[in-house]
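What follows is a single chain, given as structure tokens, in the form predicted on its own.
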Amino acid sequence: MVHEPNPARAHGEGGLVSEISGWGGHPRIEARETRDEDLERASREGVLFRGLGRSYGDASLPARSGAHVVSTSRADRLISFDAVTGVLRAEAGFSLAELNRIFLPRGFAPPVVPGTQYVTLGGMVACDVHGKNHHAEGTFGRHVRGLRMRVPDGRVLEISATREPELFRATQGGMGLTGAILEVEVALRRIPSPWLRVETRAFADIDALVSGLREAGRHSPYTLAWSDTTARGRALGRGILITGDWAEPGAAPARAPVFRAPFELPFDLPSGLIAPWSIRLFNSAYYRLYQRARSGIAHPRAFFHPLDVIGRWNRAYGRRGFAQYQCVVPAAADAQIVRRLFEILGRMDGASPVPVVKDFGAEASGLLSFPLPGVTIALDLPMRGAATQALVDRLNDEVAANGGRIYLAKDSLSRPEHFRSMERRLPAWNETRRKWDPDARLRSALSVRLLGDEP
């Protein structure tokens, strides 16, 4: 089915300059954000696209204060779906939440999902998102069959692994800097039911937790671990291993899961409420709650997107916001790298209430895609000014020295010299970007900070 643009919405709205930010609330910038359901028309200006604003740092912010950015959230039409092959085509602003609501009860699931469902298909490609099944299914880009894009010279192209393959690879994880994604074609997977069978198990320290995570990945399609960043001594990095798989119909509820609108935090809580002392209390209670092994059937949102049960949960960090930090290190070469990162967190008061540890499989084909074989750690760090910057610098020293890298979709504090030293594929990506956009018309606050673009 094909929908035509609604003339009443085709010219966008707003256009007034206002303050916007990524999900972490840092940095904040003045920008002229417009919404347009006709992305082909909106992309003629060569302006940066922004989805639902769920990248944490500055990836979806314009290159300079007052500049224009287009929200894709109104371009959310489902264009086609083949129930035999599971191949779906939709506009770039079609959200994962809508995909879940429509297709899970019909026996199809997205092949890869990030930690929130409030993201768009275009954003999932631009960040080449990964999920709890990366060790088995790779990144989202592995399952993308094709893209419709406005490239910086003004043409609209259909690209894929065989049509303009370098541009296709550079766009996966390219943070929206290689062109404007208009439509996405992706293969969904069949599932036996929309519910999940989930098990949890506690581990006494980070070494045992990482070992348990790797072992679980041999037989579970979905794995991750929560780890206590405030534990010290012999309990350093203790945590909870969580595994899951789609439940068979006989074990799952007969009814379809209901996706209710979440309770929403109505305002920013006082900055400083989420601090090392409160995180220590929360982490200790959470670890004790799950010390005994558990198993059961879970709602897909509770398993894949647990933080989505509270709308605008980022307001809990207050006006100062927080920095998300996610790195991956090739831990197979040195199993102690992960322990050293946790020791740095301990020495520098790097408490995080929802730290996630995950093992990754093979490196993706995207030229700047984040994952590589190893262990990834994701942290929410309350913004403490220079102390948070110093912590990120020290973590990046260790990550860079050991062949790791950072996730651009979450970054806001890394320095360009760290990024360059981590990213051996950057020259190839720069070459492709220059080929399609020699004047760097498409820029963002992130590209100014890390790639040296002019504001």
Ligand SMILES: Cc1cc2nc3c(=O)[nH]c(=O)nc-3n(C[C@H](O)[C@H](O)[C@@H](O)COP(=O)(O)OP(=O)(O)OC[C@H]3O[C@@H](n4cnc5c(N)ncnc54)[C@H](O)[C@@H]3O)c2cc1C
The other form holds:
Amino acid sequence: MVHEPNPARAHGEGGLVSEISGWGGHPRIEARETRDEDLERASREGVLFRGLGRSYGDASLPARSGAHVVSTSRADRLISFDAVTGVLRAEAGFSLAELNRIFLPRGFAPPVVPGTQYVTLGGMVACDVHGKNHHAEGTFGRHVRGLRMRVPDGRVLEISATREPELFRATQGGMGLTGAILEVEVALRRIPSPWLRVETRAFADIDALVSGLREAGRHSPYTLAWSDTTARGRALGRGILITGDWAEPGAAPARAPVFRAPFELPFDLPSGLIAPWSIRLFNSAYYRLYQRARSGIAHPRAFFHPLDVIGRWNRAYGRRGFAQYQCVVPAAADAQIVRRLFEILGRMDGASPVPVVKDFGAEASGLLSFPLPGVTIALDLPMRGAATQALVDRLNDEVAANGGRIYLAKDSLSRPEHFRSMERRLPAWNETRRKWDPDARLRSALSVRLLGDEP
Ligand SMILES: Cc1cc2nc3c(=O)[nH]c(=O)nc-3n(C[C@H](O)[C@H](O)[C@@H](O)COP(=O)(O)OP(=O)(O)OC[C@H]3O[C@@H](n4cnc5c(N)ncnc54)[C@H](O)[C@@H]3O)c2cc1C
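Could the form predicted together with the named molecule be shown next, to go alongside the form predicted on its own?
Zooming out: every chain and molecule, the one shown earlier first.
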């Protein structure tokens, strides 16, 4: 399938300076955001690319107020698909939502998906996203066959695990700082039906939940857990384990799943509605609702992207926004460390609505890819200014001291000292970045905050 360029969309659009942010709504920055369906042209200036802005913090924001950033969302053509090998090539702005809509009913699924489908292929590579099957399939980058990129010296290159392998590795999880991704080639996998067979089971505390996750990973390709960080005493971290696999045709509806446009929150709700008291009530009700084991057939969106059911749900946090905090701690003693992190949350008023807990498999080849073997937790923390900064600092002390690391796609508050102490691969990544971009022409608000780039 090849689409011809649409002349009406052929030229860069946008260009007025306006306020933009990542999904967490913090920080917000003035930027000149343009959209162009010709990424080769749009990348000539050596400007930061962003996809659909679903990273939570400052990764997709320009290095300084008023600077230019290119959104790839108009460059969304499917370039080729081989039905024998499942290999797809598309422009970097092609969205996972489109991929799901077109390919799931045809018997092919993306190999790895994040918790929202409103992301682009370029963003998935730059963040080297992980999904519920990390223990079995690794990150998205493991399935990427090649990239077409504009590198900072101006050349357009085809790169892969064998052509410019260091650049290829540095780009996976490189947060857009090694060049502009123009096209992505990735292997899809065959599935027996587009529906999921799903089971849920409750566990009474965090230790039981982590061993339940690990045990489930031995036979289930998809696993994750929701954990209650607001429960008290022994029950701290009690949670619901969710496992899934693609349903066989006989067990699934014969019809294709319909992806309806979600209901959208039309405006920002007042900041402060999502507060420790309301989170405690919600978490407790959620745990009770799923306390009895259940099983059934689920729509792929309900299983993989449950939050997408409400569009713009981030507005529930109000104008102040929220910080996502996601870290991973290594497998040795992971349940104890997670318990300590939850205790810190309790002491510092850091309630988070239904946090996600997931076990990770092997470290990826991406030089800054997030996962390492162990357990990851993802928390939504309503923004409370200095109190949230102090909480993230304290969590990072604990994570760094235990050999863990944070996920850049979610981060907005970590300090460079913490990041450096967590990231032993940083010197190797810096070296590759410097080789391709000696003057750090390509930079972002995140690279200024964490890597010491000039604004
Ligand atoms: C509800 C929700 C759930 C999520 N769940 C998960 C999850 O389970 N696992 C997970 O790993 N992540 C998860 N994420 C994070 C999200 O998947 C990633 O941040 C990423 O895929 C966002 O894609 P995007 O297209 O919106 O990119 P953006 O957020 O716009 O950009 C992200 C980064 O990619 C760079 N970038 C984007 N496009 C290009 C390009 N063409 N060339 C070079 N650099 C580029 C940007 O500069 C930026 O650094 C979740 C996010 C949300 C909102």
